[in-house]
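Shown here is one chain on its own, the form predicted alone, set out as structure tokens.
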Amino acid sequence: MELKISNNTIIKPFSVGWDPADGIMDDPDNHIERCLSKLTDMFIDPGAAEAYLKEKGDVLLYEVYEKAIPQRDGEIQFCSSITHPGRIGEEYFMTKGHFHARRDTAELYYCLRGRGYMLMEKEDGEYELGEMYPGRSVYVPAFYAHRSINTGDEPLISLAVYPGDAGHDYGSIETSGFKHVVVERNGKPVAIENPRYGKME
């Protein structure tokens, strides 16, 4: 049975698969790629990011595969998120991160491969780190910006699920960044205050 709704979009049941080894979705509607050249200002050491870019080229930091599901109440968005391994100085490869445009919406990440953390931070700076490894889920509550961080040596792959009308607010992160970042110290990941918070542009 088809469901017709107010904006005349017709929803039909569908199924889709992806390989948990590489996170690539079958027949995606969108494949988003974020390379280093677009995120150099996101790192605490932009000079190190520029040097890495010149030495190793415009490496792929992360990518997302998703279906085009209407962005409205009652729907469920989902995607596969792949954060590649590497470091810029002492800071791990990461996603840009975002708030939801609707701040009062949550998100669930289920890790399929790799190791890392989900950095979750409220606008007042309160933060949590959720450990990610295969078979573990991280629940991101409403009002938390969130960023995937790969601390391992293989891709960090997760399935993300969130409300259809949650939307994304990347602009706040592009302007200010997160108040905390995750770096490697003495061979271990640790969270520190971001010395460039509020100075990302």
Ligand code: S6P
Second form
Amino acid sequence: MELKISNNTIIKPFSVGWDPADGIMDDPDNHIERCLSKLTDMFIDPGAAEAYLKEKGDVLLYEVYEKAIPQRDGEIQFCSSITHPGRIGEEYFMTKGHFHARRDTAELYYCLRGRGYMLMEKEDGEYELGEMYPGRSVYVPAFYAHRSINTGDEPLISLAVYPGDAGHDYGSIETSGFKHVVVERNGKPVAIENPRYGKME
Ligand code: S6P
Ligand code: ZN
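Would you mind generating the form predicted together with the ligand now that we have the form predicted alone?
Next comes the full complex, this chain leading.
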């Protein structure tokens, strides 16, 4: 998630509107859209993802709206994160997930709409699920990879706030995945071990 702004840019005070009902930010500097066709390998059943694509076309899995803030110590990044509802087989729509490039940086999510979980997982596999629903905040500690998972039937919308120089590291998520995934079993979300862990490519 590279922002088109220099690290020396001086930021003047500003305010920005965004609608908690749809997560859309007014006049964003970045609007990121992640579609299924680019992320089929992220799911535990890529074959089911390909079949979904053939049947329903290229759906939007999630979006991010953000303002450009210099990626330097002392600044605060913030964005609107929208994960759409749906499932590939038994696995819910979710974000790709990442570690922060600076591992010792935390993040706070404040959920405004929808239902779901924040999957938080350390490199050693220790993990937690933080429940997300309107009015609930999830604190993602430093050193935890994190992924939003929509277990409901409407968009899961949160405001995310994190240190200016945190950055994103998608490397091990793309190659190995998370050790745990959240799937629907008997109508309920449950965390299971990722059968493709270590061989996502
Ligand atoms: C940034 C924060 C979120 C995610 C967004 C998309 O630190 O955690 O804004 O970037 O939810 O997820 P991802 O994993 O594709 O960056
Ligand atoms: Zn993050």
